[in-house]
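Single chain ahead, written as structure tokens, the form predicted on its own.
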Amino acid sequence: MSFDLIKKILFKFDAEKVHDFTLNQFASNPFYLKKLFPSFKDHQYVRSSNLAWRNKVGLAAGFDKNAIALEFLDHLGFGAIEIGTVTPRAQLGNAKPRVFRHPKELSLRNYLGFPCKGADFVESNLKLYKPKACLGINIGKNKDTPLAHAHADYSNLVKKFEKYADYLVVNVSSPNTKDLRKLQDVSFMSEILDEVNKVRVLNKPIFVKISPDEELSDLESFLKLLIDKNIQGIIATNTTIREDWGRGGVSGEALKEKARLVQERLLELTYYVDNFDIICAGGISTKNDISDLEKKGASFFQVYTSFIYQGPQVLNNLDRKNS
């Protein structure tokens, strides 16, 4: 059965429902699966100072927050795997419906609000895993955690999960947790990344993850932090918030625009700067949209939505050469 008949069929039902059942069946029935979809076996490594992946295009946050479907994703052949975003304690977001397909412009809106079933959940699922794939662990606050009190959760996730990543995400620009993008604030940012790095003994990369919806003008203020805080780099971008479509933060072909003005941007700021690394994300769906960051000085990036709407081919489909 192709994937697109597949697609046509679960498409009838509630995004969020088919996104659960097709992840347990990921991480259920992974042996009879990797026979229906082969990896994608053609491993270009991309090395920096910070990363080491096995291929240019990683999986995004956001896919299997829980970490329990790895060893199939780890199959597909993505050069990363970024799991979360895990919370310290087991919570379960906001209310549903709360994941909406938008098809004709290929993209999603969801306001999910960070459900987890806690930081304990994921690590023993971590304890299991023999990654091939580097391993991302994108990680926030409890949706009930003060943001005065934000810091406590990034350092105590900092201290669990460092053993188990190749690469740490603090994610404080998600527009779907009441007043997290506050965190993006000089002080508050000043604080979680202090915090974070008291805990961290085996110095694995920590990234921030941010908002499309900040002033561009504003970025090189946010990178100085960052570099003075001995940041390896960032994630660009988080989804984004369209007002007209509803409530929840948008990612597909919709954010592409806004997403591409902050790459760029980062890109730029970052040409010259050594051991910082951007990771590309949002609107990244074809080969032109790799190939025209790379000339902007572009490594790394991250897929999501694209995956949702292309499945397991999405990997050879941004493969240049497959044209």
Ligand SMILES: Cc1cc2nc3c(=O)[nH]c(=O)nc-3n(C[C@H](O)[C@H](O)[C@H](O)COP(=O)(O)O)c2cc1C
Second form
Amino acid sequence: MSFDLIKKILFKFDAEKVHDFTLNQFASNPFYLKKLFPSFKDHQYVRSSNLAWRNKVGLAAGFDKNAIALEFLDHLGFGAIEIGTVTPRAQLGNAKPRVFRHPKELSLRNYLGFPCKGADFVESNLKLYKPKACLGINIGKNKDTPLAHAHADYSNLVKKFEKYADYLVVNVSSPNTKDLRKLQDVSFMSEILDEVNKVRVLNKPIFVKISPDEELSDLESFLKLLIDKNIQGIIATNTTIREDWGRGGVSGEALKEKARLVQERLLELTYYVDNFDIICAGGISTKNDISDLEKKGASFFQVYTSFIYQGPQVLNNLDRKNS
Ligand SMILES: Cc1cc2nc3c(=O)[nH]c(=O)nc-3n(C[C@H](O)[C@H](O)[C@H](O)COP(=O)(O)O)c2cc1C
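Next block: the form predicted together with the named molecule, after the form predicted on its own:
The complete assembly is shown below, putting the previous chain first.
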């Protein structure tokens, strides 16, 4: 059965139910599904002083929040897989419905609010997994943790997950947890990163994931802060707010333009900075999107929405050697 036909059927149902159903199939039937969806094998390794990916296209956070389907996602051939956002304690997230498709715009909108089975559950899955792709672990605070105590959530999660991760991501940019984006302010950010630095023992690379909705003029000082705090990179970007579309964060084509401005500015600012990487996420759906960003110095890319719209073929579409 072709992916187009599968998509036609799945897109008739609620987006979150389809996501949960598909992910559970990935988790429970990897053997059967591996036959249906062959691996992307055309790997061209990309490396920096912080990251070693088997190809330049990684799976962005949010797809496999609890690390239940890593074996199958690894089989598909992503250059890296980022799990999470993981919160310390289990929580349900926001009220449903909370994932919406905007097919004409090749976009999604989600108002999930970090539903997560909690750090212990995720750790139990990681203990069973032997990763081949680079593994990123994206962490966030619980909804009921006050901003003033957020640093403890992040540092506890770094302490727990550093040994499993190839890189960790401090997520302070989801629009769906009240006031989370305030953690991007200098005082909160400094406090979080200071606490995180106190518990790092293996010196795994740490990235901060940022929103596309901040002032471009603030990026330079934000970057300086991260470099001063021994952070290894930025994931740019998370989803954007489009109030005319309804609640939640928008991803895919409708995010592209905003994300590009942030990515290009960061690539420009970091061009001569050693040991600091920009992972580009946001509306990456064609080979041209990647080559345009490569011209500006980008090496690492992540996809979420184009994986939903193009299926596993997205890796061929984006990263085939000869086309
Ligand atoms: C349904 C959904 C859930 C997401 N959940 C998370 C999350 O838990 N943590 C996170 O950092 N980003 C999350 N994201 C954001 C993606 O990781 C990515 O940054 C964003 O969607 C932009 O990439 P895209 O345009 O390729 O989708 C989510 C995105 C979607 C569509």
